Structures are given as structure tokens and as C-alpha cells.
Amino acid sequence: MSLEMLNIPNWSDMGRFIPEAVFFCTFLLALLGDIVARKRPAVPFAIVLAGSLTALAFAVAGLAGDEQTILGELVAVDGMAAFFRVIFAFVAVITVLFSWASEEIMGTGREHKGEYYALIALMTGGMMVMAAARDLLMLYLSLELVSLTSYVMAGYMRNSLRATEASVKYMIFGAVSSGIMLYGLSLIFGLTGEMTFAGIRDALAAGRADPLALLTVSVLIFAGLGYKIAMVPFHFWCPDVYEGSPTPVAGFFSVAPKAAGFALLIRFFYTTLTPVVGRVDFPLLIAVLSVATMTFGNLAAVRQVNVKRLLAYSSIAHVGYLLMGFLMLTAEGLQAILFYLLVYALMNLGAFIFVVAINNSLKSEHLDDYAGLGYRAPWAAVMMIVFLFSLTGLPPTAGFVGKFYLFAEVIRREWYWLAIVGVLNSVISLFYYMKIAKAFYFTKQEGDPVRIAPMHYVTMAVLAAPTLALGLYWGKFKALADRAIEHFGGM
């Protein structure tokens, strides 16, 4: 690359990059605040909370903006990037709030509490860049920024062998998958001679790659991104990492990096492969991976007695449902994915907050210890039931509407057998989600009321209310997902 081709950012670019810039500045300020106010984690907590709320406000305001590229051709600011900015900033706000009342993060024996909040800001900024990347170089750099931060956060409880194991496994598997994806990226650059997504699309449309080479490249890149979203067969890190990480970190991982992975999948494959989707067996490949992912995740979750591990396997199953919408790279399928990711963020974060809240009091994530919680923590149990109903896909919750749009798109494209497999998997998930509900009310156990931190009650209520409301009034939020894809346009 010659110096003449370098695009130096200007103030016009930075004006469209405000949410990301706020998170990166928040990261630096939180580190400085932690150094200056040593042993006062309230300072970095307040800085990151204020930064996340500010970024969320800018992200919401940016939903109505026009689409354009900034930083040269590296980043696209369009409807899809704006949609994911809102999800990431919202998840960061919720994670910061429920981490503050978590014993695993704020316990008296914990160190580096300030750095924990700073890393949330850094990782959220990195995920926003992932969702907006439109160049192979920016794709890889943003993915690595998020991955490296994830490894540190997974091992936050450094005196815990379980956390250390989780961090090491996450790093080793991540390095391997990253190498596979980098190989795929180098091959596609070799096939097309282009670095930008649009350039690759034009080269492929002109027939500059044979179908076998194209399918090989797709599989290699899909493997790297499949690791990030915990798709079978690149899922094996997920249960161990979720179980070993602090529960607030596991909740954050279960939603935000997955959404970022899907954002990158959509932008890369929709932009580059749409002109040649008929020349390769891409839909069949995705259909097989979807079935394998949802079936394995659900069957493995049935046998779990650790609730955090159960939620980890169920999160793998949800990736299978989301892949159904990815099948034909159609606008309607991608709109269904975006709406489901919005719904999934609400219901899955809510379920993990419940686990954090109970773990604070009972020091256990075992299903047997959840017996009688319907009587010992009635309001928290009711909200958990809402999240479980929604994760299953039962009406009248947001999860039902999300699954309806995914299944409707699959049926509309005449993939009937895939829709039947999806419904059967939802029935399996009903069994293990209701095991938790059964323990709440049908397994009587004497004991004192379980103490729940007020912050956890508030954050659960903030998530439970829209989980119910979106099951009845989803029109505006579905329109938001539709608009995100309309203003995406394959940039």
C-alpha cells in the first residue's frame, strides 16, 4: 500500500464515530481513574457507567443517520452498524450495573476491580468496530481486539483454578480458530486481489474464482467466525469458559460477542457472496450446521445440573436457530436474525442476572439448590420464569415472536424439513428450561428467604418488562431491524 492510498481520519469521520470513540476514551479514563483513586473501584465503575450511558444516547441518536463510509474504506456507518451499536451499548450498561452487586466481581478478596470495568468499555468499543468493518484488515484487527480482551476477562478470578482453566482454553482455541480464519482471508485476497468487501464482491461477480475454491474459502472463514459465535463443531470451548468465568462475564459473553460475530458474518457474507450464492452449496452447508448446532446444544443441555452450564449449552442451541435465518442471505432472513438478537439480549442477560443474584446468597449454581426459590425469592423467580418462557419461545413473550419470524422465513424459502427440526428442538428446550421452573415451585425446601441485591432486582425488572412487552407490541422494534437491513445495502 502506497502512502498516497492512506486515508487519514478527519473531523468529519470522527463525527460519525462518536459511540466507539466514547468507549475507547472511557477505557483510558477508567484506567487513569483506577490509578489515581487506588482501592476505590467506585471511580472506574462510575466512569464506565457514565461512558456507556453516553455512548448509548449517541447510538440511539445515530439510528436516523445516513449511510456512509469513514476512515477511508475501512468502516461503514449504516443502518446495521447503528442497530448493533445500540445493542452493544445497552448490554454494556446492564453488565456494568449487575457486576457492581456481584460477589464474584466485587468480593473483598478480589483485585483489579477497576480494570474489570475498563475492559468492558474496551471490548464494547471493539465489538462496535467489528459490526462496522468492511475491509479484511479491519475485520481481523477488530476481531482480535475483542478476543484478547475476552481472554483476560474470562480469567478475572485469577486465584480460581476453574477461571484460569477457562481463560487458557479460551485463548488456545481462539488462537487456532484465528489462524484458520486468517488462512481463509489470505486465500480470498489471493483469489480476488481485493481487501475491501465491495471489491471482493465485484471480483467474484466477474467470475474470478471457481466454485470449489470459493467454497473452501467460505468454510475457512466461517470456521473462524463460527468459533466466535460458538457454532458446532467450534463450540467446545463454550461450556467450560462460561462455567469457569465469573457469571457476569459469562452473561456478557453469551450475548455481546455472539451478536458481534453475527454482525461480522452478515456483513462479510452478505456483501461478498450474494452474487455467487447459487454457484456454491452455501445454503445446504448452513442448513447442516444449523441442525447440528441446535440439536447438539439442546441435547447436551438436557443432562446438565449446573444452571450456568445449562445456559451455556442452550446458548449454543440459540446459535442454531439464528443460523436458520442466515440460510439464503436474504434481506428478510437477516431482518429476522437482527430482531432475534435484540430479543435474545434481553432474555439471556436476564437469566444470567438471576444466576448471579442467587449465587451471591447460596454460593451455588446447582439445580438442586434452586428448590423452593419460588417461595424464598418469589419476585426474582417470577422474572426468571418470564426469561425461561421467552428462551423456549412460548407466547406471549418476545422469544415467541423472534422464533416466529425465523421459522416463517425458513418456510417461505421452502426449507420445510429444517423448520420441522427447529420446532422439535424447541420442544426439547421446553423440557430443560421447565426443569428450573419445576425446581422453583414443585420441589419444596425449607429455608430462609433468599436475599437479592436491590441492583439485581432493578436490572432484572428492566429486562423482564420488555421481554413481556415485545411479545405483545413488537411492531416498532421489528421495524427497527427491518430498517437496519434496508439501510445496510451490502456496503
The other form holds:
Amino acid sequence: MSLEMLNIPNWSDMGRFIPEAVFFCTFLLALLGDIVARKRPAVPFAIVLAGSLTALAFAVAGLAGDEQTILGELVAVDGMAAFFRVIFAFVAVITVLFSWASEEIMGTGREHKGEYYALIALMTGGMMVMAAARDLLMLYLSLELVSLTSYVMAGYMRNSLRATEASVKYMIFGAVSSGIMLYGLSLIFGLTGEMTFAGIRDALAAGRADPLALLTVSVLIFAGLGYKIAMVPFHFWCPDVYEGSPTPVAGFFSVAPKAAGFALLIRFFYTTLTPVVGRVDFPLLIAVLSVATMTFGNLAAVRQVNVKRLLAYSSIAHVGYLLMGFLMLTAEGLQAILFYLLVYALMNLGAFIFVVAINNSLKSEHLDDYAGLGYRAPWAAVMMIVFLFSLTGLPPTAGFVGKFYLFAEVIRREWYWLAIVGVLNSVISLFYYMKIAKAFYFTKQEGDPVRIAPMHYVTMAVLAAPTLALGLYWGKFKALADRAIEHFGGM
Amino acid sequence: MLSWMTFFPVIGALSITFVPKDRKEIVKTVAAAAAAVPLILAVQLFMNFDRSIAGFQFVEHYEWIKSFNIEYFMGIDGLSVPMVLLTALLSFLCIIASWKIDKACKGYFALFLLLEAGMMGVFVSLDFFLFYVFWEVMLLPMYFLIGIWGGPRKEYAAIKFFLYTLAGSVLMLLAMIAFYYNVQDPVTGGHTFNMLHMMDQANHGGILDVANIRFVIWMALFIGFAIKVPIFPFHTWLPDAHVEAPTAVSVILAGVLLKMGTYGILRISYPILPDQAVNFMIPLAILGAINIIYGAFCAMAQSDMKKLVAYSSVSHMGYVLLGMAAMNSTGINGAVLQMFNHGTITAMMFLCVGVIYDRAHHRDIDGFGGLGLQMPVYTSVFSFALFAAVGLPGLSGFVSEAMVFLGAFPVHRTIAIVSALGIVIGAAYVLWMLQRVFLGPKNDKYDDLPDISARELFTLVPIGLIVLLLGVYPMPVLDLMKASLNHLIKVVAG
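Switching from the form predicted alone: structure of the form predicted together with the partner chain?
Below is the whole assembly, all chains and molecules, this chain first.
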């Protein structure tokens, strides 16, 4: 791409970039607010909350918009970007809210509480750009923005050795995977001479690259992005990082950057590889990775006694399910992924909030300490049960509907063995999710009622209600996901 | 009306959550009322059901998820009506039988009502997706009911039940999706979950035209249903679940849940894959015979009363399979009648075991003796139930078992003869138990056991009357199902 092709961004472009712009402005304002109102984290909290809500409102309003590329075709504002914006803004709002009542983030003696909120805003903005990127340059920049922010957030509890270790581990592995991906990106630039996804697709469709080179490139890029979404064999950082990070951060990580990673995966591979799916044996590669990811995640989760680690491994398993939708790069499969990500954001965040809420008063994430919680914190436990059933994929919860669409696509494409492995994995996952439910109710332990912050009740309810409701009626939301995929293929 | 029957218990369950924790009487009354409504509706349905029509009645049909052609489609025919009646009756009686539950009683009754809603939904759904949702919904309350209110090994039993049935139902899910993509809606041309469209072979296409794949789908469905029945060798969850579950939950398990398996085979596997059903006749008959004989032998070996009753269920469900495998009018009508009769008889037996367990706090057969003198009313009620289970003429079990054998004999002669041994073994274990518990020298330890109470009798007498009535005059139930089942046989066997 030559320089004269670059358009100078203009105001009409910016009009389509409002949610992102809101987040970046919020970041700056929150930093300023933190400096001006020293030691009063309420100020940056309020700024980021207001900013996220504003961005969410704009994001929802933007769902109806048409598709267009802006900023000199570096990013696309289309159905998919709009869909992910809503997810990210929603997750940001929830994270901000429940972090406020979290002991780990807001506890006494914790420094730089304001920065934490600012970082959420920055990272969310970055993820939105990731979902909209349609150029190799933007892909890499947005990915690194999100990654760097997450390294800082992982190490937020500076005095904790565990957190520091998590942060360093995250950064080192992150840097290596970035390097691998960068290598892949430069190769594909070399093969096609194009920077934009659309350009790459046209070049590939014209048959300019040989299959082996293409496969190498795909694998390299896939490895880099696979790291972001914690796909086996690039998953090993995930449990340690989640365990070491403050739980609110772990919850945020388990949902948002993963969704962003998938957004990027979808946009890049669906746009560029669709014309050559026949030439590269991409589906089998994905199928194998999917099976490895879900099976490993589930089997490892079975052995965990720390709930946060259990959820970390289970989130690896969910990546495996999601990859099933990626298999053939069909619109239906990608729609299933999008819908599942929406559902996954609700239920997984919910489960993490529960861990945060319990950790606040029990100071433990150990499964044994969860015994009798069904009697000590009845409402919270019931909501957690909803999240767990949904994560298992049982009706009438949203998780079932999400899994249903993924399996439906795999069967439609006649990958029966994959479907069977997938459902058997669901059965395994039942075992460890039910371990938590079992601890709640089956072993009655006397104890005082557990105090749970009202804010946590509210955020959990905000997530539990749609988790149930989407299991009974999901037509409109599925239509959104369908529209998101339909409206970006050509860009 | 069907929706009301299905969802009224849910309304009841929700209202229970708003009752203060210490007002246990109110909780129980609300639960009983919420279960009484479906029972009243079921009786009304029984009255108004047109017995001459083979097709579906009381149909409710709405759009649900349009983009995937998922419908809210309910309706009942002669196959579902007996099951709906059984569900409504047993659920109500079980709530009465659970009156003594004290531990976390809000949760217990709310879950029980949810369970009723799930079972009812399964029997009235005509959209496969809806069917599947209800099928799974019912697992959750069951898991907690066994796990929280169960016996000493409740955790193991609960998770085993859950894992087994989930493994079965996910296979069913795959079969369901395979149907969805290969059955065409004759009106719109799109894919469909509508069972009636699935039953029409003219709508089948794609992989459903390939015999081998039809066989695989049949097996997937069959394993899903077989685990529920439970058919040997998928039966091992059942004794565990039964023994650990509280009395009322055992009643529901044996009385209604097991029927969902055979109901599923008759409602889904048979009419949608009739060719496979015909090919599978002999294996099914053999499995039925194994269930009958093996279950009976296991029952004989038990020293725990509840385990004995549990294994007798395995045995009695074998008759249902044998009747289904006969694939003629007598056999299948007998099978469905046996489903209903086993539901009532086994409910009586479990309730009776519960009565003695409440008093003596153990169920060891050899730990009793001479109870006949101590508890005469109880003894006569329990003996009545046991004789019904043996298949004593004049009681309902005899009619259905006789029909099953009459149906199976001309088709599977050897298997039927072998299975008939099950009756002999059945008589043996039942009489042996009767003798050890109620007859013989009196065990002085139980000198002050009170006889059966009025509330307990209230749960047993209505079922007893039904057992007696159907034993003498089975037409009320046979009339209900005849038209639909004969139509089914025509569809399957041609």
C-alpha cells in the first residue's frame, strides 16, 4: 500500500467511531481525574463508569448502522464491529461495577486504584479496534495495545508475588507469540504484497500463493492469535495468569480479550482465506486443535480444587467449543461463534463475580470453603447455579442455545466425530461444574451467612437474568449475530 | 390447557420462593395446591379426550424461534394421555407423601414442582426441540432432590444419575440436529423440528436416505432412551439413585421417569425411523428378556427392601420392551398399559417401603419379622401392592403382562417363553420378602411401631383403587390409547 492511498481521517469518519473515541477519551479523562482528585478513586471510577455507559449506549445505537470502512480503510465499521462493541462495552460496565466492591482491587493499602479503571477503558477501546481492524497494521497495533494493557492489569497487585509472576509470565509468552504472529504477517505481506484483508483475499483468489506457504502463514498467524484466546497448545499461561491476577481482572480476561481474539480471527481468516479453503486443509487443523483444546481444558479442570483455576481451565475448554464453529469458515459457524461469545460473556463473568463476591468475605477460592454456601448465601448461590448450568450447556439456559448452534453447524457439515467428541466433553464438564454445586448444597456446613456486597448482587442479577431469558427466547439476539456476519464478508 | 398443566407447577414453585422460610405449612399447602391443578386438568382431559381419533388433540401451536423454525408445539394422543394422567396423579400424591420433609422444605417442594413441569412437558411436546428442553430441565431438580435430601451415598448416586442421563441425552441431541437438517417442512420447504413432519417419511432427505446412517441415528436415540428406561447394560445408575433418593423421589423416578425412555422410543424412534424399528425387533425383545430375568434375579438377591423394589422395576420395564418388540396391537397396547400400571404399582411399593423406613429407620428385610401382627393395615396394603407386582389376576399388573405375552408369543416365541420365567422368579422374591417381613416370629424390637397413618393411607388408597379397577376392567385406559397405538403400528409395521 502506498502512502498516497492513505486518506486523512475526517469528521464524518469520526462519527462512526464514537464508542471507541468515547473509551479513549474516558481513559484520558480518568487519568486526569486520578491526578486531580488524589486518593479519591471514586472520581476515576465515576468517569469510567459514565464513559462505559455512554459508549454502550452509542454501541447499541450503532447496531442499526450500515457498513463502511473508515480511517483510510484501516478499520471497518460494520455489523461485526457493532456487535462486538456492544459486548465489550457491556463487559466493561459490568467489570467496572463489580471491581468497585472487590476487596482485591479496592482494599485498603492498595495503590493506584484510579489507574485500574482507566486501564479498563483503554483496554476496551483497544479491543473494539481489534474487532474492527481490516488491515495488518491495525491488527498488530490493536492487538499489542490490548496485550500491553493486560500485562499491567494482571500485575495490578504489585505487592503480591503471585500477581507479579503472572504478569511477567503473561508478558514473556505474549511477546513470543506476538513475534511468531508478526513473522506470519510479514510472510503474508510478502506473498501477496497487500496490507488490507480485502487486498490479501483478492490476491489469494487470483492464485498467487502456493498452498504450503499459505498453510505456514495460516499456522503462524493462528498461533499468535491462538495465544490470545488460550487455545491448546498455547494455553499454558492461562491458568497461572488467571490465578495470579486479581479475580475481577481474571473474569475480565476470560471474556473480553478472548472475544476480541475471536473477532480478529474471524475477520482475518474469513476475509482472506475463504477463497482458498479448498486448497489448504484448514478444517482438519482446526478440528484437531478444537478437540485438543476442549479435551485438555475439561480434563485439567476436573482435577482443580481452586475455583478460579477450575474456571480458567474450563474457559480453555470453551475455546475448544468455539473453534468448532470456526471449522469450515462458514457464515453459519461464525454466527454460532458470535452468539456463543455473547452468551459466554454473560455466564462466565457471572461465575467470576461470584468468586469475587465470596473471596471478599471468605478470603478463599478453595472448593472446600464453598461447602454449605447454598445455605449461607442462598440467592448468590442460586445465581451461581444458573451460571454453572449455563456453562455446562443445559437447557433452559443461554449456554445450551449457544452450544446447540455450534453443534448444529458441525453436524450440518457432517463432521460427526467432532460432534460426538464435543458432546462427550460437555458431559465431562458437567462433572466439575457440579462439584461446585455439590459443595454448595450437599455438604451442609454450619456457618454465619456470608456477606455479599449489594453491588455484587446487582451485577450478578444483571447477568443471571439474561442467562436464563436467552435460554427461553433468543431469536432477536441470534438475528443480531447473523446480521453481524452477513454484513462484513465483502469488506 | 396443556400449557397450564405444564406451567402451573412452575408458578407454584415461584410462589414458594416468596413464602418466608419458617412457614413450612404454607409452603406445603402451596405445593399441594400447585400440584392439584394439573391433576384436576388431567381428569378433565381424560373426560374430554376423543377416544376415536388417532391423531393429536388439545393442540397448541405457536411460533417460538422463527429463524430456526423452532415451534412451541404441544398436543397429546392416546400414547401421551396415560402418561400425563400418571404424572399428574403421582406428583400430587408424592407431594402429600413428602409432608414430613423438614430439611430446607422450601427448596424441596419448589424443585419437586419444577420436576413435575419438566415431566409433563416431555409428554405433551410435539416439537423435538421443546421436547429436548423439557427432557433436560427435569434433570436439574432430580439431581438436587437426590443429592440434598437423599441417603448416605446421595452425592455419588446423584452425580451418577446426572452423568448417565446427560450422556444419553447429548446423543439424542445429535440425532435431533441430524433430523433437523434432513427433514423438510412440506409447507415452507425449510428445516423443521416438528415431530409430525419428521414422522412423515416423504419429508426425509439428505443423510436420512442412507440406511447405515439411519441405523446410527437410531442407535444414538436408542442409547439415550435406554439409559432412561433403563435397559441392561445401562441400568446401573438406577439402584443407586433409587436407594439414595427420598421416598417420594423414588416414586417419581420409577413411576414416571423410567417411562420417559419407553415413551421416547414409541413417540420418536418408532414413527420417525420405522424401518430401523422393524430391524431392531429381535434385539429389543432379547434386551427385554434380559431385563426381565436379570432384574428379577438381582431383586431376589437383595436384602434391602428398596433395592429389591428398584430391581423389580428393571424387571418390569422389561415387559414393556417385550411388548414393544412384538409390534402388534396386543403387544404395544399391553406395553403402554404396563407403563401405566408399573407406574402405579411401583409407586405403591415405594410408598410402602417409605412408611416402614420412617418408623424403623432401616430397610433391611431380615431385620423385620412378624410385622403382620403389629401393623395389620400396613401389612395388607403392602401385600396388595406386592401381589399386584407379581401379576396376580384381578390386579392391573396381570392384565398388561398377559397382553404383553399374548402379543409377543406369536412373534418371538422362544424369547417370550424364556421371559415368562421372570414371572416365576418375581413371585419367588416377592413371596420370600413377604414371609421374612410380615410373617414368622415377631421381632420384639418393633413392639411399639404405630400402624400406617391416615395421611399415608391417603396417598396409597387412590392408587390401590386404580390398580384394582384396571385389574378388573382395563378398558378406561385401553380405550384411551387404542386408536393412536394401532395407528402407530400401521405406520411402523405397515
